[in-house]
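First, one chain by itself in structure tokens, the form predicted on its own.
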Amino acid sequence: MKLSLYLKDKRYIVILSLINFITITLILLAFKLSKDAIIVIDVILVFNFILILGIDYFRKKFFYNDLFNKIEQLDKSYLVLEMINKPDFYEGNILYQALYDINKSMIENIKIHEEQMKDFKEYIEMWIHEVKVPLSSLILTFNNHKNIFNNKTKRQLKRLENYVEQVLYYVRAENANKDYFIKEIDLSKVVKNVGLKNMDDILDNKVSFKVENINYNVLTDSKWLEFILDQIINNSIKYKRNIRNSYIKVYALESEDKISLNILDNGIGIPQSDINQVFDKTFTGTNGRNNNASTGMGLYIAKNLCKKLGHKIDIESKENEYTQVTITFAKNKYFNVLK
């Protein structure tokens, strides 16, 4: 709190104040008082003057200051209320009083959208589940019909697949903290898993899927891991190159703090342009813009589930040459003591 910009809107005060002294001076002189006395009569009311002001703008100082350094500290700044005193002058219990009331009026509109919020997300998981059911249904039917059925239907029922997962996880990570289970789990059984549920496109698609020392143990959610290493080898099979030997090889490696997935493959690559985007939401890039199935959310979805889960996820890439996406997993010397 400035004291130039205190006594510029005490102006119209320190002016009726001005105009009272120079009154009251002429009022003694016209009683014909001694000049030593009016003096000392003078020096008192401008002390008293100073005085007052000086109370009046130390006691707003301290508390606004109190208030707007808070203000800075403090992540979630409507929770300031909380870190600071009442005041004791009157403009700045007005100025409580009304943050008080806009915070609780906050709070039971932050309420409201929390329970609107978890309505839609019930509603969206139940229909994903009720969805499900015919998809699979009509991916059997596939299977056990592909003299009948074509290759396009195929890849549209995979497409179809991953959109109705992408948007699960998708409102999962983004309006739910208890929706994940983090335990130890065989990475192994993981990949294992996501290389099965795309062996028909990985073999369809002429690319070599190559596993190499993957036999950790890792916290984290099986599930979520299962869907984020989905959408990566998705993409690395989307954009391979139109080579003979295209791969994607799945590989870990160990250190003291941390055990790193990485997923490598020989595709199209991404531009340099294009690297520090591909996490951002609906970011397709050069790449996407030339492939009608990208929609940009897969890297999206898999970037917040790892944050979720305290993972790391990186990305690197050289075009025409290679892809390599790492997922980083922080080792547990608490947990590995007590197992």
Second form
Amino acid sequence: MKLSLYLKDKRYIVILSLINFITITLILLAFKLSKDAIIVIDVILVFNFILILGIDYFRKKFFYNDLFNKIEQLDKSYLVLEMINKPDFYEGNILYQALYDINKSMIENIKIHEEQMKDFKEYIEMWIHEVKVPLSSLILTFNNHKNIFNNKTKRQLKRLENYVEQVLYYVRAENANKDYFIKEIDLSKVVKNVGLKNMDDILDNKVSFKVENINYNVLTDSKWLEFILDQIINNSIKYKRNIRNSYIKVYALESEDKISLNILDNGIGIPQSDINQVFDKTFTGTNGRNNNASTGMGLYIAKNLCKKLGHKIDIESKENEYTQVTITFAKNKYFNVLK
Amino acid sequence: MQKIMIIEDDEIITQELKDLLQNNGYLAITLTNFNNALEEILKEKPDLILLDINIPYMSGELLLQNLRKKSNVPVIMVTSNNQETVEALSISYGADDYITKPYNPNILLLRIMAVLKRSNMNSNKLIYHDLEINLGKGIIKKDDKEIILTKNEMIIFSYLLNHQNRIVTRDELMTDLWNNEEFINDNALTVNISRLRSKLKEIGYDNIIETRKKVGYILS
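Output the structure of the form predicted together with its partner chain; the preceding block shows the form predicted on its own.
What follows is the entire complex, opening with the chain shown before.
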């Protein structure tokens, strides 16, 4: 609170008081009071005026400064009412009450939305679990009657499965709740599961799947990591080049404070103009436009999941040469101490 | 023949699962009355149970808890919920393994085989005619002669041996190899099988692995 602005706000009181002061002085002069008496009365008038304004100024200054400081300090500034003392002057009280009411109505509003989000999320999760039942029975039926169905059916089933998984993890990644469960897991096991899941696609596309130096333990949620890897490997298969020695190489590297998992392929790569946007929602880019199966969601969800798990995910690529995705896990010394 | 009980409330899945298991040499039975599931399990004495978590009357988890008070029969939990916490909980209730829907049928079969193998350790020793097979060392012995198999060749041979007299598809062999972290391609599988054949020939077993065109292989 600035004194100059405060005084500007109180200008009518200042002007009226000045007129008041001059009028009283003139009246006193008209009554022919001694000069000394007039000076004493004037000094008292001026002193009282300053005192009244001063007290008012400091009471308000104390409250408003406190309010704004705390708003600045809090990262959730809407909680500021919990932090300040109720003001002891009337206008402040009005402001305080107004803020309180606004806050309350806002919180109620957010609560309604949160409930709706929660219901929606629960419904989606339930729906996904239900849709997996007919999906499972389709896969089993396909497997038992391979003479009737061909590999196209299998590919469509795989696509269906992947889209269902994407929805599930999208909901999990967007939601504020902690659905994950972090523990120490073996990278080779995750890579094996993802490899098995994509085995048919990898073999059908004549891509060789190389896994090297993968025996590390990292702290993560294995199901989430499987989904992330699945998206990356799906892309590697989808965007392979038509050359004879296509490969996907999965390997890990360890440094002092982190372990990185790398997925390298010699596919068509990503144009420089697109590389910074591949993690953006629904971004499909040049490659996606040439491939109608692209939704632009896989890497976006993968990035969000990494963010929640506290892993770093990066991508580098050179067109017509390679693409490499790197997931970096921090080593946690504290966890080792606890063990 | 080993008896596997399917506890699952979806009729089509139950039927297809039954077909799958029977095609793979197991005796598959289904639970008909969910009302007194526990009694029926104890009466049927299966060698393994495939237990779905979402079943009528009581949840699979509860059934498993009650079952564990009375029996140590191996149980593989099946569910469409793929959360890490649900898995950890199932294992803590005494499940031997956990698989999520939709699963790859070949992988389900591998898991069943692994759990069954763990539960009766004595069948660990593999024997084929007069051959003595050492899985861990990758050695096959006949009298004083022996051949050394690579890891891949051993995986293929033991899979064929576990499914003797039945056609084994390339897909099944491939799944088992990848499940053992040997991520080979089609050509490599062909090469591995022909090497395995020539090694077996060295000890006098010629043409025991037959090729069935467009279907797979059979160990006679």
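In this text, rigid core is short for the largest set of C-alphas that superpose within 1.5 Å between two forms. Residue numbers count along the first chain shown, from 1. Just so it is clear, the structure is predicted and the values come from calculations on it, not from any experiment.
Superposed on the core, the two forms barely differ at Lys312: its CA moves less than 2 Å between the two forms. Core-superposed comparison between the two forms: the Cα of Asp66 travels 2 Å or more.
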